[in-house]
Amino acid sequence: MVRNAAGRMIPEEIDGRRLRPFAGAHADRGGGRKAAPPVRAVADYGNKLRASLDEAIEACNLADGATVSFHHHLRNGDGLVNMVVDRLAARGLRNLTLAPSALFPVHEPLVGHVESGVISHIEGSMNGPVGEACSLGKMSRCCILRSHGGRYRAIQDGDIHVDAAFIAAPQADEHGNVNGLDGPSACGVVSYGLADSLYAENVVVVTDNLVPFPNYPWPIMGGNVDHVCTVDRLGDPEQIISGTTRITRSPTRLMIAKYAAAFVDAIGIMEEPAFSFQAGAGGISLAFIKYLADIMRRKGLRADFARGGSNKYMVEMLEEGLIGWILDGQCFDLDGVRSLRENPRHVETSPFTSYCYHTKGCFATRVKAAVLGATEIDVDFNVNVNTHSDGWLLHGIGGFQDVCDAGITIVTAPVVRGRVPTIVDEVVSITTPGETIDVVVTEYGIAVNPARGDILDRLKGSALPLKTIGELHEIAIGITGKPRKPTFGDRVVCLVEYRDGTVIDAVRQLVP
């Protein structure tokens, strides 16, 4: 074991793989060469259309221990992951690595495939039951959590070698050109599957809406696709709207959102050139967008762009002219899908252009203010979005680590949830280091990271309720008392990988 720059003890090697300890948010400077997919020839691709999903799987020649990947834009409405893994299990395959950009509660049937040995582990994001199975040590190998940008980097750099990528395609042609704009499973953006399509050994496009060539726009290009097949239904697009993508009705959380918008107003960045913002999928973040729009409307201000996850409130700002562009990585509701289809200023982007750290620049650093939710924040501003305070691994990283490259990263959270403190002395697991978190906004006050003296200078004379992070922690403990720490065993069941491929924390098996 070795202690990394975040102060966490991590393994030096696991499952035969040497690990690189986290060394600092911007310590990595890249190097090496990108992975390369096999070179193929047009002569072998006269007809990519397969008679069934089973025939497409057969054509991939998968064996035990293979890695299969998926994108998650249908979120909790996805039907493809379970469909494919069921068929792989029926073929007798075992010890598979699943590399999805995210899993949701709808994927609970995968737990049975973990218990039977079909799946050895997950490399990607896990939300809900599959994360619980990981916490209990049911995976035979160690899982790896990666951010959206980190996953793209890992595929690009060769840390993940995908044997077969299955692209859920709401609309596709026989050549394999894909978009998510129309059809019974329209989910809008599909470009989290871009890295899979570029680097996988085999790329299978699965659609329930086959249209004549050319299907355009084509964020997934047919020139990278091996096989195309149809199914009756990919999933339920209504379920891309989850509980985390509805605006909060809680008076406390609405107050936090109002404080966050007032903070952005108070530091004056909205009046500066090239203002832009990003807000996550949580109820507080959505309320923040609403309050920010009110301020911009009142002051006659306009943002150059907003980074999506798109949603109803962001779309309304675009249509009203309060923002110039939506640069979108995923649609959080059907208003986002409609806008992407109809509005030329609503643009689909991939993790390569928006988040990937191993590029010649992504636009995460061009976002002036980002607002994100968190499960825990500690007195060093470290943030945990993966494990609950009771130790259960229930959430993926999403784009959290990537978004924190914004000019000002604002984390919003109530001081306590139920009887559990949110502002703690030490987070259960670290998703993102405190050096990348600038401000924490709660209902009891706003704490600015002391490293951001420039922000504190801007707030001089402000009427906002400023507190130190230590004061917020004391308030939390005063309400709840000192919380009991979860009990873990020795076995590391999951690595929390930082966006640059280093390991920022190790999650151990929970003793419930």
Given for the second form:
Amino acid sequence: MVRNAAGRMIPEEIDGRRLRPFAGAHADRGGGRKAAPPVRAVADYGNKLRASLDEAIEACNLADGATVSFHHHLRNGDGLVNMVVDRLAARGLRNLTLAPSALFPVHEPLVGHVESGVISHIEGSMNGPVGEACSLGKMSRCCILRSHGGRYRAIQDGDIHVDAAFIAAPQADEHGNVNGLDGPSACGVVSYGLADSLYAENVVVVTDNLVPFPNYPWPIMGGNVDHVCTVDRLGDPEQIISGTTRITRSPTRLMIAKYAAAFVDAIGIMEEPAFSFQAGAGGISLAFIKYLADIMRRKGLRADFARGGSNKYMVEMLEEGLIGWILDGQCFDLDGVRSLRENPRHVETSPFTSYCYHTKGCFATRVKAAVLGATEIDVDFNVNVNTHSDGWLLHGIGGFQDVCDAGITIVTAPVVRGRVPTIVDEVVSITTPGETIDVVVTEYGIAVNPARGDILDRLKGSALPLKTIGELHEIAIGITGKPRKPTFGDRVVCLVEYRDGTVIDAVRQLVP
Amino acid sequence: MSETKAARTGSGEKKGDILVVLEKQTSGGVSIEATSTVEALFGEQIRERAGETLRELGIEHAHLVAEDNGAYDYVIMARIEAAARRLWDVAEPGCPPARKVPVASPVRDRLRRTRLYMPGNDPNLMFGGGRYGADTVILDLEDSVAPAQKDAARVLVRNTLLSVDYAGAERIVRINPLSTEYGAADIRMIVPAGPDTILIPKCDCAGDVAAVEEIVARVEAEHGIAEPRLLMPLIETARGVLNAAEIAAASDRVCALCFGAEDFTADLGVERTREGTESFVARSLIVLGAKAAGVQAIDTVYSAFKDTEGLVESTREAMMLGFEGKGVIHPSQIEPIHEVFRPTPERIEYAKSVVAAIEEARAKGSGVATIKSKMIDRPIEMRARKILRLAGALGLLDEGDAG
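May I ask for the structure of the form predicted together with the partner chain now, the form predicted alone having been displayed?
And the full complex, kicking off with our chain again.
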């Protein structure tokens, strides 16, 4: 074990792989060469259309221990992951590495495949029941959590080699050109599958909406695709666009959103040239977008672009002219899908363009203010979005670490959730180091990271309720009482990888 | 001594609450079974606190089953005490949590633009209520609490007063009418916890005020509370409206008259309308009665809480009639109401010029001040000073601007 720069004890090696301990948010300077997919020739790609999903799987020649990957744009409506893994299990394959960009409660059946040894572990992201199985030590190998940008980097850098990428395609042609703009499973953006399409050994496009060539636009290009097949349904349309698309009605959360918008207003960055922002789809984030729009309207201001997670409120701002562009990483509702389809200023972006650390610059660094939610924040501003306070692995990283490259990173959270304090002395596990978090906004006040003296200067004379992070912690504990810490065993069941490929934390098996 | 063997209080489904089922036993000591949504972090603390509570209540033999949904300690204690009170004669003071919030020093003439109603048996709503910027909060034991839960709500409201910081808001408890079996018991349990003000529902005459005052004064004396709690009569009957003036003058403790439109329209046997025509005269009489006695007048709630336009209109009208505030049933109503009551910069500037002209005239020994050759008489001066007081309280004045 070694102590990394975030102060966490990290194994030096796991499952035969040497680990690099986290050394600081921007310590890594790249190096080496990118991975390369096999070179293929047009002569072998006459007709890519396979008669069935089974034939497409057969054509991939998978063996025990293979790595299969998926994107998660169909979210909790996705049917493809379960469909494919069931078939792989039926073929008798074992010890597979599952590399999804995210999982959802709908993927609970995977737990059975973990228990029976079909899946050895997960690299990428886990949610809900699969995360619980990991916490209980049910995976035979150590899982790895990666951010969206980190996952792109890992595939690009060859840290993970995908044997077969299965790309759920709401709309595809038989050449393999894919977009998510239409069809029964329309989900808008599909670019979480981009890295997989570029670097995997075999790329399979699975669609329930085969359209005549050419299917344009083609965020996933047919020139990277080996096989195309159709299924009756990719998933449940009701659940595909199920993101948290309603503004919260909780007065506490509305208050937090209002403080966050007032903070962005108070520091004066909206009046400066090239203002831009990013906010997710949670209830607080949506309310933040709405309040920000109110302020911009009142003051006659405009943002050059917004990075999304697109949603109804962002689309309204685009159509009203309050923002110049939406640079979109995923569509959270049907308004987002419609706008992406119809509005030339609503543009599909990928983890490569937006988030990846091993690129020649990504959009995240151009965002002036970003608003994110979190499970826990500690007095050193470290943030945890992966484990609950009681130690269970329940969430993926999403774009969290990547978004923190924004000019000002604002984390919003109520001080207490259901008696569980959110502002803690030490987070259960670290997703993102405190050095990348600038401001924490709660219903009891706003804490600015002391490292950001420039922000504090801008707030001089402001009427906003400024507190120190320590004061917010005291308030939280004053309300809840001091909680016990969860009990962990010694075995490391999951690594939290930082976006540069170093290990920022190691999560131990839970002793419930 | 009750013959009942078991009692249930609280809820396992409501966030921030706990379901307590307490069984009376004749032997075997105390046993506790508790599940919790926060078991890993607080399970042990919950069981410890439950044991302590029973011990302090002097209960030797009981079986307690609890289903916790993230309740704070003072809520857990309230639920257990309320259950215990149904099974045993619990000696006062029962088992109140350690006081975190001091006994209030009531302020008679303070901002009361908004008074937020919170149901007295809902721990989660009462916990959050202090954060939304209402000038006053009302912990309600009356209409929002079912008869079977009156006793449980009473203990919970007491514990809430002792534990929750309402960030400077006036803390008002609406008791049940003294004509019910609950009213006097409400006062006995609530007043020692030190709220600012008691809201007297269905107040019909000066005698109703006097009756409450007598019990409140007695409890204050017994508990060494030196500063008298204030009283706020809620007028919601035809009779009460006609007696508004005597009610307002019934006691020095009366700080404001409130109007309750729901019960009033029911008393009249008419529908409540958006325009409020049916209560126009009543509202005016209440304002007149209050002003004649030198106390504030506060308007009823606006029930359609999603209709912000209607709320703003209704608040403007209330302000024009002479009301100083409105009732609030949802936090989202607070800001629009405060916005209406906020004096405009123009009015503040005008008020400043009025006061400046008067002071200049007085300094010169002249009894008459004028602005743009218009004479400033006493009412104009008083109105100007009131605007400046409000502006000052809202932080709208620069340093040095006298009120």
